[in-house]
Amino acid sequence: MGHPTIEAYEDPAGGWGSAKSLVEILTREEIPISGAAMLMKQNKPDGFQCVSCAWAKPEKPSTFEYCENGAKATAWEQTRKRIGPDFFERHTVSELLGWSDYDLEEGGRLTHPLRYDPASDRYLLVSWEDALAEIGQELRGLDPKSVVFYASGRASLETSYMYGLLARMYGNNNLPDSSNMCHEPTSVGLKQSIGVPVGTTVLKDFESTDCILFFGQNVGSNAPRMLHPLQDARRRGVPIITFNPLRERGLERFTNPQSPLEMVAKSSTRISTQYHQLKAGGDIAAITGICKALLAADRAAQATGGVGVIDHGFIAEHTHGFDEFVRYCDGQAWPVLERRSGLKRADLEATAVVYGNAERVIGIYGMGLTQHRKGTETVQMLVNLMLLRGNIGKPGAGICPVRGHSNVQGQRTVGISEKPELVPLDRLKEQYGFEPPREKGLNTVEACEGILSGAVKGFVALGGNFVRAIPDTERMEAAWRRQRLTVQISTKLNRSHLVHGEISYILPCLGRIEIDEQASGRQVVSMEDSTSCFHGSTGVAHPVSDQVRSEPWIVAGLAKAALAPNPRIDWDAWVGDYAKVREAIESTYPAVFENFNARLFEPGGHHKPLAARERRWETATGKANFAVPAGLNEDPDLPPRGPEVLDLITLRSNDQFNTTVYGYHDRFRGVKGIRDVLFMHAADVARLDLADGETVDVVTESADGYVRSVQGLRVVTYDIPEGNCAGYYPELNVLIPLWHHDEQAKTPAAKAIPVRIAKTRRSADAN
């Protein structure tokens, strides 16, 4: 990618390096024409949802109602270059293992069935009927409670469902996905404290909120079409308070690149208004710096006769657990809060004003909460901190979760879920008569254990790349070669597929944005965004092989070679028209998918019901929770560290989607040609004897007797908290102990690793 070069960038998010980086990869993915017209297709009633994020799609889109991310996303999956089994004529897998994760996607779309062959070290050519008859054999011989039915969040509702049955009418629960490394606290969390497990927000509440409060959520990089609404608010006056460790480019400035006169003019809209730079894990500190702020100042009002600031209403008809709450907030002194957060009691003050004096809030969101071992409780914390004013269940309001992948939502709610207490499974019992399993499943991370142990005997994925997205990622691939069966169902290649089992198949699917033909004709599929609404999607796009088959279709050709005949699925006319899948989701859940067929491409989305919207808390309670921390530090059982320690955030590149690198340019942080980098404070780098630009090697703080390390990272002096540092996401998975996890979620916690520093030797030597 050329010669690495780190240098300031000064230009917002948007603008005309939004612009050149599209052309950028239009024109290396060899699509220069055709994918600019794909794009005006993207988010459009007639055409397909993006398979980026999962950001919500308007009533009334826009000519160009996609972002920076979405477009790369397109080119990527859109791409004209291929790899067939020439290709691996070509090279062995062992040779490939030495690849990047970009130069093994860059090699382009999968084309063709393949199976692994042990003797030549390479994927060959496999028909789609001898692959699913193999695999079929495989799985009945196995354990039914040995295999494992990952799901990465792309796949659609109609996929999904069918996928869900699949994996419980084969035996188990075992149905861990993408939202277990990420949102996973917030679907414990939010469940816990008002009774649904998503946010309660929607696209419209951003038309009449007068104040937003961001944590942790990188919304230039990870949703940036959200930076619509944003500019929008700012314009209006709403103040944007932002607490992020990094300073982010897209919630600093933004120039929207659909405006030719913003374009012209080269102006931007400043997003925050307050933007105070947090320690890595200080959030629940800093939330509890707010409350207590906001309840001596209803207190000081009320001893005046004024008006307090605290809806004292809505927590006497709507809350439970307020008088604790106060109580552990009254016992938070001032000097170890900020010490804990980083932050002055000034700043948390000042945030404690605006958010008084605002009559409906939205809280937003990211993996900055969720990914610490008490990312639960910091969910929880910033629900404590909206119910004090009533900020939930009235327009203009609500939490705002924001999610990844474009329907990760959505599978959960059609029964991607290794927990049955969410899975209708009497419903399913009567639908389909058979009995299903009712023990817990595996999650992503009792997965990955049961792969170290050996109990795990199959895995199954549908999407993703699995054993890239994981933590302890050099202990797991050791283990991972010792399963005797592993299915990929991709459109690229990744990692995942060279680092296999004994056995091991890779099955190219139909991307979202290409034209799926079945029995019945062209085909739609639906999908969940962020804020609960369903939509449409249809490809517009031609198949890159007559090879590939439908998701739908590889599901259910999996389910006749691995399952005994069900008399009451006719897995084959489902494939022949997806309609009939969501007659039979709505079966399933009648409540939630009413009218699905016909609402499927209703503007703005079909909006799925939700109990804390309209003020009804379905908890054990029967009201909305104040739920009390167990302490400020959200990552409280880390080994005791001197000040050579550091806490490691990962992160992902202006230039990247989750594990998917789509190139070497992180705009935003100036840094291009390179992700080999760690970026740290200056008065850290001066500590620890270091230099900017000097090469280090980083070892996890852990007493568990394993060394994780990762050699040669360049050191760039950056603005961020002295005692933490920040490095790219997958590439520094390596550092994560598979138990360092959320303790009720057991999502990874990635944002808070415990690191050593040191000169790399042969540096050192050179010099």
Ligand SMILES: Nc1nc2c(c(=O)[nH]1)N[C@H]1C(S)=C(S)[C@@H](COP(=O)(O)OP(=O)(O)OC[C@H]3O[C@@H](n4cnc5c(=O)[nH]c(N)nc54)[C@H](O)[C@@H]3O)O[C@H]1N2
Given for the second form:
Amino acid sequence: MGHPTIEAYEDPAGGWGSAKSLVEILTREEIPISGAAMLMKQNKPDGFQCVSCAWAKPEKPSTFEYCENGAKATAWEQTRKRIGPDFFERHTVSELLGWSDYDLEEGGRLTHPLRYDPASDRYLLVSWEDALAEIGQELRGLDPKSVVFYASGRASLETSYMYGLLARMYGNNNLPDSSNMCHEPTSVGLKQSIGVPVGTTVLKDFESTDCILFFGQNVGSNAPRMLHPLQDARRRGVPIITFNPLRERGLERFTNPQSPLEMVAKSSTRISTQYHQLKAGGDIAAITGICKALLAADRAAQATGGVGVIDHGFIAEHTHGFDEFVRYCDGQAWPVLERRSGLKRADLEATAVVYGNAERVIGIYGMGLTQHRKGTETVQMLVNLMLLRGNIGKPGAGICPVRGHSNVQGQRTVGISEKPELVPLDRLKEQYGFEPPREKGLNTVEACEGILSGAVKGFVALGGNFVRAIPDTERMEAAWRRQRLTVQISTKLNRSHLVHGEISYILPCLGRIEIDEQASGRQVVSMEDSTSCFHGSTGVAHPVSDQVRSEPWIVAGLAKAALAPNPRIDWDAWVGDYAKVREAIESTYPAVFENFNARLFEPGGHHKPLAARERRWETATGKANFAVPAGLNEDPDLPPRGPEVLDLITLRSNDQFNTTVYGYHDRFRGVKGIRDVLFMHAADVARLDLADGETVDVVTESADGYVRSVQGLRVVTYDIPEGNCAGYYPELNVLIPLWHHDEQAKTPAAKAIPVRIAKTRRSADAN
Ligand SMILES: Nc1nc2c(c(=O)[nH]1)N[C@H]1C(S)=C(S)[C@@H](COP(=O)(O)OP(=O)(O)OC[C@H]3O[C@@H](n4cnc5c(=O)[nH]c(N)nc54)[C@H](O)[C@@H]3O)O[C@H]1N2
Ligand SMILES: Nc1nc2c(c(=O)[nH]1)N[C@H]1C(S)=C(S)[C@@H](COP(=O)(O)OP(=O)(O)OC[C@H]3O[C@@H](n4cnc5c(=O)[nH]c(N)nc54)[C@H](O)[C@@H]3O)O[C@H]1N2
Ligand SMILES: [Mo]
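I would like to compare: after the form predicted alone, may I see the structure of the form predicted in complex with the ligand?
Full complex below, order starting with the chain above.
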């Protein structure tokens, strides 16, 4: 990782830095530059869908329809490096527990099915036949209610549909997915407010929007391809107003690395026209202020005989709860809004002026809104603002949650949900002739609670790195080991393999980039992007080993091993031809997947119907609902806190995909060679008698009796609001108490965790 350096980065997002970073990773993963031709197939109609983020893919892809981080994801999956049984001859599991996330995955692709052997403390080679037989036998021996089927949002629609069916035929709805840690407040909040659990914006809306509000999403690192429509919008003069505690480079300036002209001229586009560095958890207060300013402007306009600033026609015809919402806004005092948001009244009024003058506004957001104790209310507060001027259900406008994993939204669409009411269970019953379980299943937080209490005894994971992604690492790891059975379907080694149950398997699978040959020939799969658009995907690279299996093959294998045969499901036929799975999906969801096989490769994909886009409101009131928050605090935590308690934000660097750490270079934030850092405001550094570069320990402020601490973080003085600090996920997950989650959606609140900071005591003092 080299010598750690911290220095301000002056270049725009994209640009030459991005090109250089790409060459570095292709070289490190030993991918010959000719192999980089693979990248030309990324997000193309005849190629594969990128395995990185879920951002929409355009109808007319450019030659290089990938970004720096998408290319890194490809290089990471297609690395020449391998982890086979010989790797475990050299390393015991206990030894590997001391390795970093980076070192574990950097070992390469998993090539063989493995079973944990307690006698030697190693994973040993096992045949697929024996693996599936023992897992099946164990699953049959466990109470179905005690087993969890997790999914990390990468697996295809086909695999996900089969996986959901496996869980339900086995006997539970315990189907949490990464969405539970991510955009669940979107699913819950938008459904209540506007009747759809997903965003209403499509790529085309970016072409005609005339204002963009951007809350809590780090586009330059986490959805870089979105910088293209943002840049286009800016060129048309569209204002972009950003609310983010940190000054993220992608939200400031962008050079398109795929434009020779911009690269040579070193020109860049200014992205945000206003940048408001609010306090973590200050969004409810900030948006309340904007709404308050709009309502005031509206009254003033009406008093002078004008038509007003808010869309009274839309509100009367389409919404419910407006009067109560107005009373709420009127009841909030400016000084309180200023204190809680950390912004000035003038900033919020300035936003209101721009917003009020625009006809078609898009409201974009990410984890900065959802990962809070009041994440759902915060999302709904943004919807309230959109509703004031009818910005839902018209071209060029809409709400735009930026989803995480490339098929996380799609997994929910085809039945990976712990909420039985979201799945057409009667239809499944009719189609497959079994009685689907009707009681609610476990979401991520409840699964963790079940593991802590001992109620959960078996855990099957379709991808991901659950143990590392969840809060309360120390408590959870200890409890995790008490499980009877853990099964991980994975491409790369990670900590969730090392912290394992009594009986534990690693089942290696093909990645989406690889060619998938089955009985009927070469298979294609499908996914849904952030804008509810379905795309087909075709693998192009050779499988990493002849011992890896496709995800549908593995899920079918588990189903055949664990379930009694069902004459209406021929798992082998599905595996032989995924088109048959798509037919089954269409039959379960006829309205959403009409003509699925025929439309799979339509240029630009095809959209699923969304009632809210047509201003049909599938809510309890039949209208779009204004939702009044219970208070201004996104994080109503502990009783009075002293000034020494800071709010910690955990976030991603530019060199990682979730728990997958590609490297130690967070270029835009100027941090190289180190991840153990704590970004702090200079005034807090001084007030706490610390110094830049000094090493500190961080302890969570919690009244539940557990001590959660991280030692040895390096202080980096940074442009972040006073009272906030920030550091990297997943290293800091140990600091997040499990109870620190959104009340409604139960999403772990990974932003604004109350912590205390102190100088690291040298080991001599500590003894
Ligand atoms: N390269 C890459 N791409 C990714 C991922 C990755 O790890 N790497 N992860 C994928 C996944 S699963 C997801 S969910 C997305 C995540 O993408 P993001 O939603 O961008 O997630 P974070 O990195 O957590 O960053 C959240 C942003 O919110 C800001 N923020 C923090 N607290 C607050 C707050 O209280 N209010 C406001 N307004 N802003 C706040 C932070 O400063 C940061 O800029 O990206 C996806 N794409
Ligand atoms: N503190 C804190 N915690 C967070 C967050 C945060 O912002 N802060 N963000 C949360 C969010 S938004 C999310 S989405 C979760 C992410 O949680 P997860 O989705 O569980 O984690 P990932 O890191 O994406 O999983 C990486 C692993 O997936 C496996 N994998 C990769 N590709 C494939 C594939 O094609 N098939 C299969 N079967 N396996 C594959 C590899 O083995 C790899 O090691 O973390 C959450 N945790
Ligand atoms: Mo996510």
